[in-house]
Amino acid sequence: MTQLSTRPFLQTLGLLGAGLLLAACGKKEEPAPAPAPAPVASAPAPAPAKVYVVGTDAAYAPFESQNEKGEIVGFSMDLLNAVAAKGGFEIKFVNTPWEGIFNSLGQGDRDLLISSITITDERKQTMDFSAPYFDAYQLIAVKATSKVTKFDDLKKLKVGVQTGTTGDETVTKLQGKNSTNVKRFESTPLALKELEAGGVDAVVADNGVVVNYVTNNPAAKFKTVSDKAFAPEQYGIAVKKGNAELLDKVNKGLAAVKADGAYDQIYAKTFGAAPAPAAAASK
């Protein structure tokens, strides 16, 4: 019986083991995956620019009115748009009835008011005004056949005014606080319509509005009467009392449009000629 040798077997086994060992030694370890890069923090989006809400009673052509599309247009809108562009702020006009317009500013519902507002000492107590932007005076409108030639002639007549305006104050002083002849309306055009219908004998209001109405309604056959008794007035843009930052922006913009000729262009567009050194309207 032949004896099998274990040597070749052991040699084979040894070679196999060595091969496995070399294979194990030669295997490279795969590097651990690199950590995901941290997201780059993006710069915070800039806060949207504040849009200042502007109250205006859009029933006062040619200063503030609405066109057939319902857009608020007029001298005041053109001017304040130019002022805002120069002053570096944004605005939005909101039609606001005259009777509540000052309360809307005091309560913070409006940031600015531009509505042919006459600067008076009484109003300065509750709001701040820009530099004046329009010279104004009161004017009397009567029918062409009227015998009225001066303000004093209105003492015993029925006179239409817009509620709460300087025209209202002026006629009330003339006739007395308790006079029933002072007829108050929501707007000057309504008072002028009443004059056309014969419900009042005269209307006292800002010259710019009266002249605009008489010019554009020739069939009404009105004439105008001026009187030296009417004190000159000036319009201002109103801001909430104490809002110095906004008032400064408005005044800077207003000064800029006056300096570069834009004011004169806007004036001429509305009234047909550049302003005289001291001329023209007021509420």
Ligand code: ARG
Second form
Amino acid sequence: MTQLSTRPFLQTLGLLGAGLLLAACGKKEEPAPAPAPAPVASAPAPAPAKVYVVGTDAAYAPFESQNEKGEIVGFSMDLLNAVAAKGGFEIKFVNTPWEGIFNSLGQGDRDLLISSITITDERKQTMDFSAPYFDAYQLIAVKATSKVTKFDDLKKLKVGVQTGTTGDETVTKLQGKNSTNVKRFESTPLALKELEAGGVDAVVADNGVVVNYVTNNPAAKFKTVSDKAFAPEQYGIAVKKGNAELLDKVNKGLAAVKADGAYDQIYAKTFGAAPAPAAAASK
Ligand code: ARG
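Form predicted on its own already given; the form predicted in complex with arginine follows:
The next block holds the full complex; its first chain is the one shown before.
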């Protein structure tokens, strides 16, 4: 006590200063208790992995759609997430209107597309596709009271399609290029709403989406009409033409997911206890 109180004032200050310094150093070195967020966020971050941007037209339930929270969800997301995990790459989904979707890939705004895209010879000229991951075909939706029983019956009727889809191509072929009875919509749900409103007599789109809509909108009183004339289609994941490195990762992941049962699980989650895709929609 006496000793301390007799120390010169300046020395006391010096001690205090050293103490403060020590305290400050100690604080810096302590990892957890400081609430400072900066060190936590930036300290051990390894070189950030490339996150591939995936374009999808999320108006195509149950394959790709937006939930109430605005999150992009569906079979395609579950599948590609599993594929990416197996293939060792990271992805982020970005809602991308169908009409610009192929351009976005060509321009490099998107690295990948998963959007129930049918692999066609024409598209193969401007992009590369993964191995097929889903079988599909066109299906007709009409009002329950409609007399339509086959594709040919649509020849002179107003038919709604999503612009630039295989449904559009199929109906355009039937009716002829200059037909004014092909009514093109930005999205497939919009075409189906128009059918409900009576603005078109039928809609032609991918079976899975038509079945999903008809099932979930009983008030619309639709029925489906299938026709053997529709060619079998297969969906593929697209990369920019020549992006062999990414395509390889996707194909490896896809093969792994098909082999280890993950694909079947995702299929069953979306479509119920897994019948063959074709059987699921043709009932
Ligand atoms: N399978 C059809 C096609 O490739 C329709 C795909 C539409 N996909 C979508 N997400 N809107 O043309």
